[in-house]
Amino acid sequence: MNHFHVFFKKELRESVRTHRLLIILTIFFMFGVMNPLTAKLTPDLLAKFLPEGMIIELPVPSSLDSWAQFFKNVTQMGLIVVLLVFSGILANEITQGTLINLLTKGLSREAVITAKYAAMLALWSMGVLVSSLVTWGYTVYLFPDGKSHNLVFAVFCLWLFGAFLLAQLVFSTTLVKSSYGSLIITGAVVVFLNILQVFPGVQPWNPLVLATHNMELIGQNLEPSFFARPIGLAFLGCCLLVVLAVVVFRKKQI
């Protein structure tokens, strides 16, 4: 346990000196701030460029919009990037020697798994929780129409969607030595559960809709009893991907 505190505070520090935090910080900061104007300016927007004497009634934005917004950006841009933030974080250790070092001084491997996975969890909490606060504020501020539920729980299925991936970017660390092929795999794995979709009887299982029916559950169109078997899984899922990785992180040759 000693191992693990001293290897993530290291790792806490290696983002703030690489700059990782600062990345996810402003990026997920910026899409706080998108969200919400651009749902307020898209109308507008729209109605501007059209060609003279055409004439398309347009629906009056609301709290909705934004959060509409809210859960593509995140999943569509700000997944990708800190996956990308992530993807050489044991590679690139490797290859500069630094991870050997510690290794031949004692520190254990499980350690190091648990500990890089739990910092990429923390740095993935912080981008979420800031932008989803500045989004909650500038909505509250620009359409208060109390049209949105279940907010804190669309958010949290979000939030473990990505410590999903996660869990799987570090299993995939442990397979290859490239932080390209990390990415590879982790990608592959999405795909594979976008294709999951395509069969009902397998998609009330499929820890994707954490990341794609969260509307639905803020529209009250889903109950919150529906996120229950995906949630179970997705939890399962990191728990037992973090496991594995261990298990081949020590038998990997360094």
Second form
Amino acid sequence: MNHFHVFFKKELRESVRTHRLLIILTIFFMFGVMNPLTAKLTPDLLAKFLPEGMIIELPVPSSLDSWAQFFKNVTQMGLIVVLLVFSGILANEITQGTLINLLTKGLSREAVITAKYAAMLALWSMGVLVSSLVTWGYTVYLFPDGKSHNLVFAVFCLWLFGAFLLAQLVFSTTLVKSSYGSLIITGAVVVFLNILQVFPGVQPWNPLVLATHNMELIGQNLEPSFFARPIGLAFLGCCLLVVLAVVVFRKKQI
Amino acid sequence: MHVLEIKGLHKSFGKNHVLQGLDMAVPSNSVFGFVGKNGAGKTTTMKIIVGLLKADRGTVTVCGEEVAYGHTKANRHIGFLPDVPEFYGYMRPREYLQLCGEIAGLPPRRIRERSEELLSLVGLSDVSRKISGFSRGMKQRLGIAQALLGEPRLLICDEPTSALDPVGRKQILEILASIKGKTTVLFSTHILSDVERICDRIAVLDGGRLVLSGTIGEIQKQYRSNSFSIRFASAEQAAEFVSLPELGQAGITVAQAGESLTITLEGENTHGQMLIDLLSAKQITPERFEVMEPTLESLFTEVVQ
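Output the structure of the form predicted together with its partner chain; the preceding block shows the form predicted on its own.
Everything in the complex follows now, all chains and molecules, and the chain you saw is the first one.
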């Protein structure tokens, strides 16, 4: 446990000094501000750019639109940024040889993997927290309509999906040498999960719904219980992938 | 007492058999030069010793403990300096040593004391900028500091001097020489003058095996050819000496270059005394009389042929 603690501290310091933390917090803060604003301004903008004399009935924006923006941005740009920022977290240390000094001092390889995953989770959590808090505050201010429900749970689902992808990223970085390789594998997994959505029998289990059906949860079109199986599976997946990453990394010749 | 013992070590990368039954023993408190051509397997051997690579066959024992790949128990006796040590560029030297000390499990006070000691040993006590701005030589010196942090009984350095300028090289060699007696040093190199400067034992690796090992004195004795170099006052005097019938015997070869002669004696009853007797009988005082020692370089080229 001690090695985990030491290496986790090192990872956090690295995130601060290499501006990883700054990048993630800035981007997620910007999402937070943009989400409600985009929802509020889109109808006005559309109306401005419409040809003269043309009239469309635009629905009045609500808090639902704001949260729709949140889930769209964070699941797409947000996750991509996080994966990009972390893609080299292990590959760089191996190719540059920075781990050699520490491993030969007895640093356990489990600690390397688990501390890196924990640091990724910490930054991802901070990003989600910042973005959702800002979105929430601004949305309540702009659209005090009370139409959005299950917010905490919906955000948690998205967070868990991110945690699952990060576990996938950690595992794939132990398999391939380059940071691009691990990104490609992680991308392939997302594509694979998307393909699985076609099969109705798989759908209720697919962790992908944690990132795609959040608005149904907020609009109360889906019961929270719908997510029980994907949550269980994603959680198991995280544990399994990290354990596998440790097993593979232990055997790796550096 | 041997700090490090290697027995029957084999390692292949694909079809490339790098180590083919390497046997080696490093006695404690020696400075051990591990010599070999580029690609001879020096780095591979060292990486197996510190548990970064897995041996195909054979055993490595450090301070009586067998090294098992994937376990780092034996590593507490070892300090390792890789050929190009890499650090986290965003850290400062003290922060880096602190990280290393925490991983090695040293108490915080000990880490601070050791860091100061070592930074002054390697001449980095006044440097507080980030490691990303360090030169190669500074990184190499910080590398030695991190390797010595846990007071290891064995310091393994992989070509610590090969990428440095003459000043940097001198500094590293001085540091290694200064820890002699406290720590056993095993260092690989292909720069023979470095070995001559600080090592008391050497081992030459070639074709995956040791082809030569022992103290430098022993080796030179073993390989000493019965050769002598004599310089005379003039070329005429040298020529006169060559023409003596005593030097015409079988087993004596003489080569003249100006006023100098190189004489090799191969016969059983001939040794240097005979030359001295001859000089004395002829009342010749040479300007120089020298028993020719084989240089490390000539030995090296001879054994790795």
